[in-house]
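Presented as structure tokens, the chain that follows is alone, the form predicted on its own.
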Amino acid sequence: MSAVLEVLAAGILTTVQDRGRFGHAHLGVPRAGALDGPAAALAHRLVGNDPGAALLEVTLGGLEVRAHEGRWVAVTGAPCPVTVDGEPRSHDRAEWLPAGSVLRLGPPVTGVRSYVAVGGGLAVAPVLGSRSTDTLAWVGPPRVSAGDTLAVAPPTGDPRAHETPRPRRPGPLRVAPGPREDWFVAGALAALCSTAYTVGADSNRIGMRLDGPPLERSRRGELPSEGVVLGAVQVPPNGLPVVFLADHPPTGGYPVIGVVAEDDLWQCAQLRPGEEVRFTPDRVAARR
């Protein structure tokens, strides 16, 4: 039988998530997942699980959760206390999380969403492929609530008792030319690319909304629904972008001026509203 983890506190929102939902965007369905797949990854890898388990994200702190069994817990990303039964435990590496103990993550020092891993990864229902909760149409694992149960499946590898994370570098993030560029006055996506933006108040695991200078178009009308991707920068008509993430809809209205690199997108899962965006040409992508 699978050890159980207690929910006894889940904060503002905390989700079950994978490396996502993927092949269904013809279906309506978003692709989900971590948000900062890299702090996911090390995460499982801290405590010996396979890469595509299930763990849990959380969005500043506020979880509490018991053991019904002993495992191996990690907690990545956004630096936050730990603590087990009240004594203070590191971030970014293995920890034992002893029976009927209780873990608890407090609000981050710094970025958004901290990732709990278990030893063996968590063994909720997954629908259409994925055990990643959607928060755009609640496909998946509903959110995690205070009084739930999560079962946590057998350990699949050992744990590593420390390893020194790379060190993450914040950045602008890079963004190649979207397919809707020429919707835009000459020079708007230099115009994104020299401009400090913030992240506004609303910003969500959908996308991430800009405040500051709007970008101007130099066609007017309505575009017709279509196909948009992870990290897509869409314009809607007060002209301030917004950066689409894992839950953000297969399709959309409005013109998309650019695309930001997936390997920079890791920053969106960390900043906080009100924070400072910057954007860079990607070079690379502009020479494919």
The other form holds:
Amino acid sequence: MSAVLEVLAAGILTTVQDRGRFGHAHLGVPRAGALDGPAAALAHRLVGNDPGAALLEVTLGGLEVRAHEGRWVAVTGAPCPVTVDGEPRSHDRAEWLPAGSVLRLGPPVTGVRSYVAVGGGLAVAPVLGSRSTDTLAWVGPPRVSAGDTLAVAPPTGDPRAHETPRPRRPGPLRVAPGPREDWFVAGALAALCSTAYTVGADSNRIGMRLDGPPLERSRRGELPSEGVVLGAVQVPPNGLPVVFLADHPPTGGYPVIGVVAEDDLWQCAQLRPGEEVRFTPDRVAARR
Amino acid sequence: MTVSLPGRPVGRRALLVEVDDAHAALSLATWARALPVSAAEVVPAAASVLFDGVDDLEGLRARLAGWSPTERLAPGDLVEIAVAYDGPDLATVAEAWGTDTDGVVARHTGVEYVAAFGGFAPGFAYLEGLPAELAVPRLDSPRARVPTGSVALAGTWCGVYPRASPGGWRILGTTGAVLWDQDREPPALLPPGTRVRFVAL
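Form predicted on its own done; form predicted in complex with its partner chain now:
Below, the chain from earlier opens the complete complex, with every other chain and molecule after it.
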């Protein structure tokens, strides 16, 4: 019998995520998946889950869940106060959540998105092969709300007591030339890489919007709609770049000046509005 | 027809191949899927195909070089969609086409369309088939809410809104057909390649 997690509070946005939904972009379905992939993978490792299991992505804390059966849990990602029945617990560590007890996540000190893995993984019904919720078109499980009960699968492994993850080092986002770099004036990509941008307030799982010097186009007119990749830096007519994240639309009509390396995208999950972002040329892509 | 192989690199693991039009894009995407090529996503669009999630870009390029724009596309399944032609833009389209509303229905139902590509929303298909002389411009300012099942035109494209959303296309009528159901297999009624006929209710 599978256990149940009862949601008492869900904060401003809590969703179920796994590694995403592949193979449906041509039908207009975003891939979705945990925005901070390494944090989600760590949470699963800590409680002994399969890396493809589903967990909770919690935006700016505010989650409260009650376990109906004891399970190991791990909270990773944006560092936030974690309590079990009011007693402080550690971030980035497997913690035991006894039957009937309440796990609570306070607002993170830094970062945006925290991840909660439960031993066994969330057993919500998959949609098109994935348990991820896409917030653009709402494909997948509905967003998590107070009053929901989430099924948890039987544990598949044991928690790792001595996990010592390599600290992740934020740095400039490595950006390769995009397919439409030629729609911009010469040096536009270099300009992107030499200026500090700030994260816009309307950033979300679909895209990280940036404020800063507009990028100048050399070509006017409309680009016929074309497929867009994760990490694409799309530039709408106002010249302000948008970095496409997991829930981005699979096609777009604005030129893509560059593409951020997938390994760097976790940082976009944790940057807050007003924080600074820098780009640097992606030398790996350049060598290819 | 031209094809600009080997395509434009898109980051580390994707390739964008430009072709002349949506029909060629659908042909290339269908051909590549049938090979098959090793890509997580094959996304045809208005005049390109994106191959994403590719581990071996050089190998993909070599395989795609085998495609010719003259490659014939095997006809896809035919889906009939029943439409109540009662849309708010019927009269405007009639005027643009130099006919009356019956004339619009006759012309719109007289064409066999092909779902060329998707992308606007899950289950939305850009349907090609209208001749160039029947192109209609989008609305100057999009409607805040276009109802589910609206059958609409923009340029020479026809499309059916899988669910209510803002939209600037010219609405001819409404269908009860379910374009997208994530619990159905397959979820999309009109995946790329599907042939479509509209039937007046």
